[in-house]
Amino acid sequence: MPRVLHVAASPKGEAAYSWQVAEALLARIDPDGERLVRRLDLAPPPFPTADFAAAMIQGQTAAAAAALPALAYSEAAIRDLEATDVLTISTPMHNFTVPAALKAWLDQVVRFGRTFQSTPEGKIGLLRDRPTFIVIASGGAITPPAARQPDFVQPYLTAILDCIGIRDLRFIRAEALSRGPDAAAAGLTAARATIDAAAGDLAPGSGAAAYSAIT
């Protein structure tokens, strides 16, 4: 079985819709598998400051960052991502684009000389790729032709991904959730109705070498 991080990010913990849609998808792909949680309302990451900035030039490595400890959580969330085979990142959004816990969360992962490298054709991730969901619920909707506002959520996640080396990401959106019991239930079941077609090459039984290669 495939060794899964998921990464809540909402304020609302267990009771978000965001939470609730990738239950679903988590126990359609990992029933049964080892499964590692970090709830980013429990245990909110801290914000970037002047020591980790002067800190992560001196740690590029795993071993040099060890003895210094403004990259003490920035190394542990990025050995949660090397220790496991499947990315889920289940996150509301808000004002656009993704909430502050998540913002931070990748300020921490996404690291000069650790998990990317800078040359003269632009950065290169020096993560493993691997499956990846990121499950968005938004209060209005955002997918055409139907969207009143604009998404920041995926083309971001989609480019500071990317920089570390994961892009095999598939995006699930449970939409218009504010807008009533009956659109915010139709936004659910849309939603649901997604993690097929986005698991299933991962789908235990399923015989996919995509679900072979990491297990």
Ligand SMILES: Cc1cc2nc3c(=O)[nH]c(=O)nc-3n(C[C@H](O)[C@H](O)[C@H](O)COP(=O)(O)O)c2cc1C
Given for the second form:
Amino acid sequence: MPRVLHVAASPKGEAAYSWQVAEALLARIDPDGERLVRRLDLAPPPFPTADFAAAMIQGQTAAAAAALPALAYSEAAIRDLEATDVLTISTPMHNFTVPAALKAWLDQVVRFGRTFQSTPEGKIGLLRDRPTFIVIASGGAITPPAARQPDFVQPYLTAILDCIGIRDLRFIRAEALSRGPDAAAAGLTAARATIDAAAGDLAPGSGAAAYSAIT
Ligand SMILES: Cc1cc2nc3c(=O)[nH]c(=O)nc-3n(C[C@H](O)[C@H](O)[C@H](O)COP(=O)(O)O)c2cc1C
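Form predicted alone already given; the form predicted together with the named molecule follows:
Full assembly next; the chain just shown is listed first.
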């Protein structure tokens, strides 16, 4: 069975729209599997401190980082990722981009010398790629032509996850959820309707060796 990590970034925890859509997705691709869930509302990642910045710039390896308290959260979060075959991130849009808790988590896992290297040609990701589902919940529309606001969530997550080697991204959007109960229900239904297409080769029963390619 694949090892699934769900990083849940909404302050609303299990009541969040993004959580609900992610749960529907995970029930589809991995109904019986064990999931490692990291709820950022229950255990917020620390913001980078001066000690963190000083340690990070030295490009500490996993072994060296284990002895540094400033890198303890970072090391644990990176090990979560290393142990994961399927990554799911559920997140609301906050002020056109990711919530601060998710940005803080990314600041911990995108670590020079550990999850990416800098070269004259640019940054090179050091994590292996794996199917990654990203559920975005937004109060307004974010997909053209209905969108009346910019979306920095999808482009930002695409760029920053690419930086550490994660490129197989499958976005699921639940939009226009703050326009009353009917609109929210319609937005959730529309999002759930895209789950099969996003799951693709991972959907049980879809043929072709389901999980074997990723375990
Ligand atoms: C601080 C904050 C900022 C928000 N900014 C936006 C925004 O820029 N665009 C938008 O469409 N919705 C915005 N919203 C609304 C949320 O994206 C919306 O309520 C979403 O459904 C929340 O998802 P969740 O239930 O998964 O937390 C914001 C909500 C909060 C609390």
